[in-house]
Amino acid sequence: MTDFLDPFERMIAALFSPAAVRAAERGEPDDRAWSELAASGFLDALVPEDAGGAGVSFADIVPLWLVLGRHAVPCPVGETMIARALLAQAGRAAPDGPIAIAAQAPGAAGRVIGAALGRHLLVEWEGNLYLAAVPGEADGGDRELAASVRWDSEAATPVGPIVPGGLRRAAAVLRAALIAGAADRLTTMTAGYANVRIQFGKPIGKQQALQQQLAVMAEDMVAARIAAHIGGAGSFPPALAAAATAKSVASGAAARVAAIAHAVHGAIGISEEYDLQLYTRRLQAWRLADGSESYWNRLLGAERLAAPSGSVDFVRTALAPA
C-alpha cells in the first residue's frame, strides 16, 4: 500500500495547499488540479482492474481517504472514487469531472457535501442508483462546498440496483476516514503550538491540565482512525454494522477534537489567516454529513437488538471482514 500512499500524499499536498483550499472556498476552484488528479488514475483506485481501474481493496482505500482529510481537500475526490467504482460494477462508463453522492428522494432538496464543485450526482433511492447532472440544480454553495440539490428521476440516468443503503454506508466510511485524517492534522498542529506558545515563562504544553486535554485529543484521533479502518475492513459497499461503527465513533470524536484544538489555540484558532479553521470547519461538516453519530447509533443499536447472539459474538460476526 505504501507504493500508492506516498505518491498520493505528495500529489495531494502539492495540489491542495491551504491557499488552494481557500481559493476553492471562494468559488475559484483550480481546474488544473482536478485534471492532474484525474490523469493520475487514483480516481479509479476502487475500480476493478478488468474494468480499467487499479483494483485497490476497500480496506486499502481508507488510508488514501485519510490523506484527503489531512489536507482538507475541497473537491469530492473520495465521493468520485466511490461513484466510479459503483458505476463500473454496474457496467456503466463514468462521466468526466467530480461526482457528488447522496441518498435522497427525487424532488426533495438535500444538502450534499461536494455538490458545489460537482458536475454530477450519483444518488440512491429505493435501492437503485441514478446519475444526475448537478450544474444548474445546485444552489446555496457554502464554504464547506456543500449545496442544496434536487434531482429529477425523469431526467436522471438509471444506473442499476445497489444493496439498500449501500451508497450511504460507503459515504459514512468515507466521512469517518476524512474526520480521522483532519483529526490527525489538528492533533499535530495543536501539540506543536502548545510546545512553542510561552506563558508565564514556560510553554503552555507543560501545564498538566492542558496535557490532559491533549491526551484526550490524541485518544479521539486514534479512535477515529481505528473506526475508519473497521468500516473499510469488509465488503464494498460495507455492511451496516461496520459503516455505523465507523461513522458513530468518528463523528463523536470530531466535536471533541475541534473543541480542544480551539481551546488550546485560543482566539488565533478562529482567525481567517490561520489554517486551524480550515480543518475544524471540515470536522463539523463531515460530522453531520450522511448521518450524525445519533443517526448511526440508532441503526447499530437496532441491528444489535435484532441479532440472536450475545454482544461479543455480534461484534465478532458483524464487524469481521466478509
Given for the second form:
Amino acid sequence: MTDFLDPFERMIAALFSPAAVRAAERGEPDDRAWSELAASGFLDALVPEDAGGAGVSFADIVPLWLVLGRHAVPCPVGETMIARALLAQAGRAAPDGPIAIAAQAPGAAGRVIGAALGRHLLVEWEGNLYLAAVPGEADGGDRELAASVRWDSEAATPVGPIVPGGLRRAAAVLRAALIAGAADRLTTMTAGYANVRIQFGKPIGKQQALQQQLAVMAEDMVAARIAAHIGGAGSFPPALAAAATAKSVASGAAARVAAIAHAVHGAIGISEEYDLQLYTRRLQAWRLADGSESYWNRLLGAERLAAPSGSVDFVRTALAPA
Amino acid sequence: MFDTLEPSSLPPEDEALRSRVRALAAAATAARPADVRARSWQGFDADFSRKLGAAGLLGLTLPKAYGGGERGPFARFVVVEELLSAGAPVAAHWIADRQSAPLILNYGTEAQRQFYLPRICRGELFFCIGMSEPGSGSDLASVRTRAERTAGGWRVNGQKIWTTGAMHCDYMIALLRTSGSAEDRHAGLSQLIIDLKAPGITIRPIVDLTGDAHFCEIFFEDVDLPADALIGAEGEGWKQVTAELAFERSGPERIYSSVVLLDAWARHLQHIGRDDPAVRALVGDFTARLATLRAMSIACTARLAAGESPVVEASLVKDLGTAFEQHLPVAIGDDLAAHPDEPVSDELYRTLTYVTHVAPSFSLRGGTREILRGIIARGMGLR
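Next, report the structure of the form predicted in complex with its partner chain; the form predicted alone has already been given.
Okay, now the whole complex, with that chain kicking things off.
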C-alpha cells in the first residue's frame, strides 16, 4: 500500500504548495496541476482494474485522502475519485475534469464543496445517480471553493441506481479523511510553533497548560484518523454505520483542533499570509460538508436503537474493520 | 504524527475465544442486576476466576510451560471485552492476569516464574499492586516505603494506600525504595513481591462514597521477606513499572467502565419507545465514539502484539477512553432527568447513581489525566 502512497504524497505536495492553494482560492486554479493528476492515474484509483482503473481497495484509499487533507488540496480530487468509481460501477465513461459530488433535489440550490472548480456534478437523488454540468457561473463561490449549485433533471444524464444514501456516505468518509489529514498537519505545525515561539524567556511549549492543550489536540487528531479508517474498512459505498462513525468523530474533532491550533499560535494564526488558516478554514468547511456530527449521530443512533444487541456487540458487528 | 497507531483487526483464532468467555460470563451474571454488574472491576468472585482459569482463559499471553495459553495480547483483548461488556466480576484475577503475570514472566527468576505463573493461570493466586503512598500518587518517584537488606532477605517499613483489593489478595507487587532517598527520584526504587500473610502487615479497607470498600491502606512494620522477594533488578523498579503501565493503560478496560449503564439506558429507551432526534443524536454520538475508541484500543494492542511498549499511544487511548467513560453517566443522567414524567426502574437508577459516583476514579487509576497528557506532550517533542 505504501508503495503508491509516498509517490502520491510527493506529487500532491509538488502540485499543491500553499501558493498554489491560495491561487486556486483567488479563482486562478492551475489547469496543469489537474492534467498532471489525471495523467498520474490516481483519479481512477478506486476504479476496478478490469474497468481500466488501479483497483485500489476502499480501505487503501483512505490514506490517499489523508494526504489531500494534509495539503489542503483545493480541487475536488477525492470527489472525482468517488465519482469515477461510481460511474465505472454503472458502466459509464467518466467525463474529463474535476467532478464535484452532492446529494440534492433537482431545482433546489445546495452548497457543494469543490463545485467552484468542478466542471461536472455527480448527484444522487431518490436512489439514482445523475451526471450534470456545473452551471458556468455557480453562485456564491468562496475561498472554501464551495458554490451554491442547482441542477436540472431534464438536462442531466441518468447514470443508474445507487444504494440510497451511498453517495453521501462516500462523501462523508472522504470529508472525515480530509479532516484527519488537515488535523495531522495542524498538530505538527502547532507543536513545532510551540517549540520555537519564546515568551517569558522560554518556548511556550514548555508551559504545562499548553502541553495539556496540545495533547488533547493530538488525541482528537488520532481519533479522527482512526474513525476515517473505520469509514473505509467495509464496502464501497460504505454502510451507514461506518460512514456515520467516521464523519461524527471527525466533525466533532474538527472545531476543537482548529480552536487549539489558533489558541497556541496567537494572533499570527489569523493572518492571511501565515499558512495556518489554509488548514483551519478547510477543517471548518469539511466539518459542515455532507452532514455535521449531529446529522450523522441521528442516523447512527436510530440504527443502534433499532438493534437488539448490546453496545459493544453492535459496534463489533456493524463497524469492525473488514 | 503518531502514525504508529494503525487500524488492526482481531485474528480469527482469537475471536474464536469469544463464545467460550461469553457463556461463562453469562452464567456468572445471570442473577445480577445491572447495578451489581456495573461493579465489574470491583466484583470479587474467586470461584468465577477459577472457572476462567480452568477454561484456559487466564494467563493467555503466558507460555504453555507456565500453564499459559501462549497466545497474544489480542486473545486477552477478546476475553476482557467480553467480561467487561457483560459486567462479569473480574476483580479476583484482574491484576494478576493483566500486570503481575507479565511482569513476573519478563523480570522474574525461573523459580519465581515456576511458582507463581501456573497458579495465576489456574485462578488460584490473586495479586494487588502497591504503588501509591500517602503523598505519592502520580509522583511515584517520591515513594518512601523502604525495603532494607537483612542477612536473610529484606525488611519492609512504611505504608501503601489506594491499593485495590488488598484485603482479598495473596500477594502484593510493591514499588519500594531500596536505596537513597526521595530526593534521588527514580533511582533506588525496586519491585518486591510481598506475601500479604507475612507478620507485621496490617490491611485496612477504605470505605468509598458508594458505601463499598475496595481500596485499602496497608501498613508494613518490620516485615521480613526472603531474598527472592525481589523481582527484577534492584534499582530498576521505575523502568519495570513504566513498561507495566503500558499494559494497564491501553486495554479495553479504559473504554468499558460505564458500558453496563450504557446498555441499561439503551434498553430503557427501547422499552419505552422514546426515539426522538435528540436521543438518537446522543445514542449516535456514544456509538461513534465507542467504535473509534475500540479501534484505537485494538491498534494499541497490535503494538503490544508486535512486542513494543506503546507508552505514549496507550496514554492517548486511556485519556480519551476515560473521558468517554466519565461523559456517559453525565449525559445519561441529563437525558433521564430531562424526562421527569418518564418512569425509570430502580435498577437503572441505582446503576446510574453508582457509575456517576465512581466515575471520578476512572481518570485517576493507572495515571491521572494531567500525567498522561504530559506523556503525550513528551511524545510530541514538547518536553
